[in-house]
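The form predicted alone is given below as one chain in structure tokens.
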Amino acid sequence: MWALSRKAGHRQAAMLGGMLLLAACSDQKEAKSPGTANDAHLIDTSDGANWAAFGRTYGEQHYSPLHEINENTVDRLGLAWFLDLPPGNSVTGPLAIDGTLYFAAGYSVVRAVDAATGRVLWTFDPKAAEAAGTRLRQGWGSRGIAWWNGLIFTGTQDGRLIAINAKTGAEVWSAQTLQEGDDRFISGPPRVFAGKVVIGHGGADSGATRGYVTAYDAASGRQLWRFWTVPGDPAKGFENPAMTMAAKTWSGKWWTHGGGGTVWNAITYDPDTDTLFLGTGNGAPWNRKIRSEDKGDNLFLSSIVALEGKSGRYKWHYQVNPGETWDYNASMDMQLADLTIDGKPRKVLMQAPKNGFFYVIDRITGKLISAQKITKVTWASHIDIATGRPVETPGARFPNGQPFELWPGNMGAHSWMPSAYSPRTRLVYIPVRDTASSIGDAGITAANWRFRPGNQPNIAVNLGVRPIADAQHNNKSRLLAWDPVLQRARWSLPTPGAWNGGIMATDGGLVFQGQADGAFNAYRDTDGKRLWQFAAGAPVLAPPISYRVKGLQYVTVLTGASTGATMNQQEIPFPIDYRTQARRVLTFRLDGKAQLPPSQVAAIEWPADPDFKADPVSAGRGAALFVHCMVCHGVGAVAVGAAPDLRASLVPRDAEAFKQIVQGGGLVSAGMPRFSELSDADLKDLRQYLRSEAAKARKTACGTSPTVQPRQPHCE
């Protein structure tokens, strides 16, 4: 089923015989040949003048063939212009087509900007935060957008897929891709191929979610096909033979838990074979003991699934983690390449998923070619090439509930910040996280487990396991240059903190990457020598892009922190304040002369709270409730830029103001969800917890102990 907004419906009715219908016909003709205008921008061999998809092209290589900016000229690279952005997520991938830059910030607020000057041409705000309801509690916003034939496509937190006129910023059509009352949401970029636009969703950590992807006609928004990634209730019948096959790998009443397998990020397309590759997510819940009686591979969790683009028909799959139980999803970017392996040309798909291995797969057959570790791995000794299956370590599935030191941790050796593949060097450049978690399920059983025990908000409440980050292991990361043929490192550089930015490689012999400490860098692609650095004054975690306007090569990246990547100060130990951090679009060219205003990190203020009285029991209850707030406000209420630091806020002291915001939804438009189900007693406990944490922080910062923040405090 599909649905159009009333506004779009009236517009389309008026244009049935006109421009939009002609565009639809044109798209269908163009989809048949890779030599047409739209495909010319999107095929991997395009000239690089445009960056028309999240990874520039269908093959998601995040590689620019431009070379005006190179290792000999990069020292002349300067800021051409910058654009300040309002508060909200800005860790997002932009596009550039025919001299116009497009990007989504906050909750899918799309802007079009003159790429040479930074002049804003139009802004489209779908009001997603207001429409999201409980889906707003996931806290993400947009990671990227898509383009096709004069349309910009964005997904929203509330589940809409919207087509926007690229010239005017007017909505053309809108389709609701999710189901009423579910826990799904959209944060990843749509992908466009052969006149179709495809979108998945997130939500497997917050409720009984069964994953799927949906393809729509790019011109009209009409739904074309849907592929479910895990099987549903057998009593209702299976949608296709692939689901019948997958159901044989599940046990118990898995469908009551949803199953998971959401496609929230990675989608890649091969136009030569009309094959769409999906990277699927973790199980719902994580723990297979609860989800599937601790039995079976649970297809298609943590898998790369190949579909026929025209029909959505299943072709093949490769599962990186059979019976997934650690949040080791395969939702990381996938690059396509043609490599010579053992003297033979191979068409391959490459991926570094969360589990710490790098995989090279034959993209025609789905057969594993090779897999090797790119970081410390404790859950498996190796991948058996004959079977394609991991050889798991005894104890990795925490038998008897005993905790297991999991390397990499459940946040993964590689997150969604994309890698890049350079046909020039034939290397893959990966933002690696060297982190660990202690994970176990002591006291959790299938009998006592619930997604939402008691009166709990619907966010990541009960995953069926207890992952506990070990701070001493959770502050390291690297930029890794990996040879996918020899399956070994070519070079590796440490990067600050546990999170580093998305990557772009270029034909100029450069690798661009930002860092959490605010540096934006260019490295020589052959040996990792840093050739250029720019002080951005804010975290640079978004993926950069490069394009050409009027004969000049430009590089653009967005700055600012986001949720998810900034929950823990141990992982990003830098001064990032929600209210003062610089969220910007930065655009560079050779001999650019623009300059940023001086970067000033405001001292955090710790106002006295003379009316506060300690109540450890109430604060303990509040701490349990705050689990649902830490995605934005930080672990232990120590915010790292995604939302205000509530320890330094006056709001928790005012019972009525706190109630209006948390229970009444007074700041929904700013991205603060409404928690109407919380009782007044719950709110009192939350306030007590926040005020107690504020008292501890103030004592540490303003007393004789060392400061807890890497910035100078201001004390009354």
Second form
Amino acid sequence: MWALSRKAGHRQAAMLGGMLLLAACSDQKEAKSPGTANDAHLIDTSDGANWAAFGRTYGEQHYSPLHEINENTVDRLGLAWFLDLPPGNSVTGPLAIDGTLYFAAGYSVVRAVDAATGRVLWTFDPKAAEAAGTRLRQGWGSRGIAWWNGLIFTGTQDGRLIAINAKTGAEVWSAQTLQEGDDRFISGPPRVFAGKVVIGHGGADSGATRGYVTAYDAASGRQLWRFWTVPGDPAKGFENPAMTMAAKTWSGKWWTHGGGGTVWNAITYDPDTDTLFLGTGNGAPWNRKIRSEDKGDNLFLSSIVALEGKSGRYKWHYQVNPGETWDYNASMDMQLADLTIDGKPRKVLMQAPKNGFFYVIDRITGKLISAQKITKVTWASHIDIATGRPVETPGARFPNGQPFELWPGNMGAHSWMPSAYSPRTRLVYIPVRDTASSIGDAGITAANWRFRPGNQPNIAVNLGVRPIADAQHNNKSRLLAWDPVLQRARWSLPTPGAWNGGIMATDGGLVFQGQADGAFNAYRDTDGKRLWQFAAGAPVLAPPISYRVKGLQYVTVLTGASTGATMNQQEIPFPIDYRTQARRVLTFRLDGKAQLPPSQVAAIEWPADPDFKADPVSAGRGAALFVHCMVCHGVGAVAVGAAPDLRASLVPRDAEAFKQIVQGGGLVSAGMPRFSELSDADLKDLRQYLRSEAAKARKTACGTSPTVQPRQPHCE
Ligand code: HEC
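If the one shown is the form predicted alone, what is the structure of the form predicted together with heme C (HEC)?
Full assembly next; the chain just shown is listed first.
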């Protein structure tokens, strides 16, 4: 999930680089037979009145079978209502059940809203930022929630899985899913299946983290099983035969590094075979030379792993990147579908992982059916269908440490913003990112590499050491309609910046997607013609949903930028200010007449700093320390919406205020983590760095060519 760049002689991380109250339920019948009644909302053929899971149903097609809003009516689509949200992450997928909309914004603050009117019914705040400690330093917030039988489930940054009464907003149960003092955290949506709820975690970029998922009884919160995705210390014995098998693909003392393989985002479920599919992440640390003596496939990193739902027992796996070493993940959303391939009906699982290929896998056997490139790929020439393995290119593993131009970059050709599959067109709609990273490991050896405690980046590679040679194709994005049977593009549209929004397809023949520049669009699913556009006045990156209330079809999406897509201004070249950007819930229906207030263009001021005395040595040390800060405050201290721009802040000028916030944790509840280990000298260097960057920004903004900042500077 991360990247580091070396710029002006220092390293910078670049984010280029997841019942007790049954009596209270009004529907007693549903309460007595939770299995069938709840499944009706979650099976892939359900009617679309509700959007009851992150990808609507178990198979996560992000597809709505509703069609009242269609090619012929979409020009009547208008805003029904909007709801302003407080600062914090708003890039999250909502749910809609029986006329109520639910979503988790900020650090898993869950709200229930009347879907027809926008009236807030209840708010549940788990106070996750306050509970998170150093886990807050990987400040993502929640990307989605789950529902089952009158309960809403949310995972929190500090690792709790919480069940909330969907009617009242009262906590029903809470389970701590992480281990005391570990570097894991939760940002992804929990998933519900067959009366159980399963949750993974992140943390393989910042901790000696060994990935796992845990399943709980949805009604009681009782732990049912845990599946580890990579093997642990052999001296302690392996948990199951799958781990014994996996351990044969690791070398050295991998367990001391954790290993990684976190399930931070994608999980789908096939009720017909009671199979749960996990998408696993990168290695911890990324570099296999450090992690596993540069040997072995390192199962189950960067894999799709199938488990039996009732027991959590391993069934099969398919590894997209054997011996992962590039921060490549198979953690991207997976769509389940029934396709006819070579004249035969196949039950498939489809995924566009980070590595630039699109995979179609037989979900019964786990065997690869086909894989083709959806973007420029330099690490492999192709995937060998017979063996199911990629054919890597020479140099891709940076054998002598020298930087390799990696396409797609470590942040991936596809991130967590979900794709959609339309059974109508039999196409997959993918938010593709055309990006590169320079990756190498000169100077990093197993002997000198040390794990850094406290949720700091721990990746064991150098990123950004060399500029990207093919710069003109870098940092772009597209909406791609992909035929999974023929494995080729049907159509493809450029989208602004290097990030674009999650996707929903509908039976109305429409594909909905938001853009980083503030447009929310509907395209014709067959040819990509844009049929409708709404100016949201804020980046739209979250996945849209659709549902029906009292016979009317609605579409809802949240706006706003936050950590994840917005760490690097190169990737989102639009003015997005933390304090003034609009974070909203937008809900549309035919003939909706609501209006947004005029959008505020962020006017960042660059107040003069006459007392500032340059000290490049101190500023250089501060720049190195800023690796702690850039996941939120941005690469090169250029913020892109996830946190305030510290160059424009007066706080760095005030030693006491700065200390109180950074070392003292004065703003923890607002999402600003505490860095108690930073010394007073460190704080001085950080302030020096920020003030020198502010001086540069001021010069650029107030000089003759304000090209760097598309903002309205205040220059007295
Ligand atoms: C997980 C995200 C995150 C990280 C990491 C982070 N911050 Fe922040 N920071 C925030 C947020 C969010 C705010 C705004 C809080 C508020 O609403 O006032 C903030 C506010 C601040 C402020 C106050 C700015 C002002 O004008 O009010 C300072 C100073 C600051 N951060 C410094 C740092 C430094 C230095 C680091 C690294 C050592 C750092 N932050 C790391 C999220 C983060």
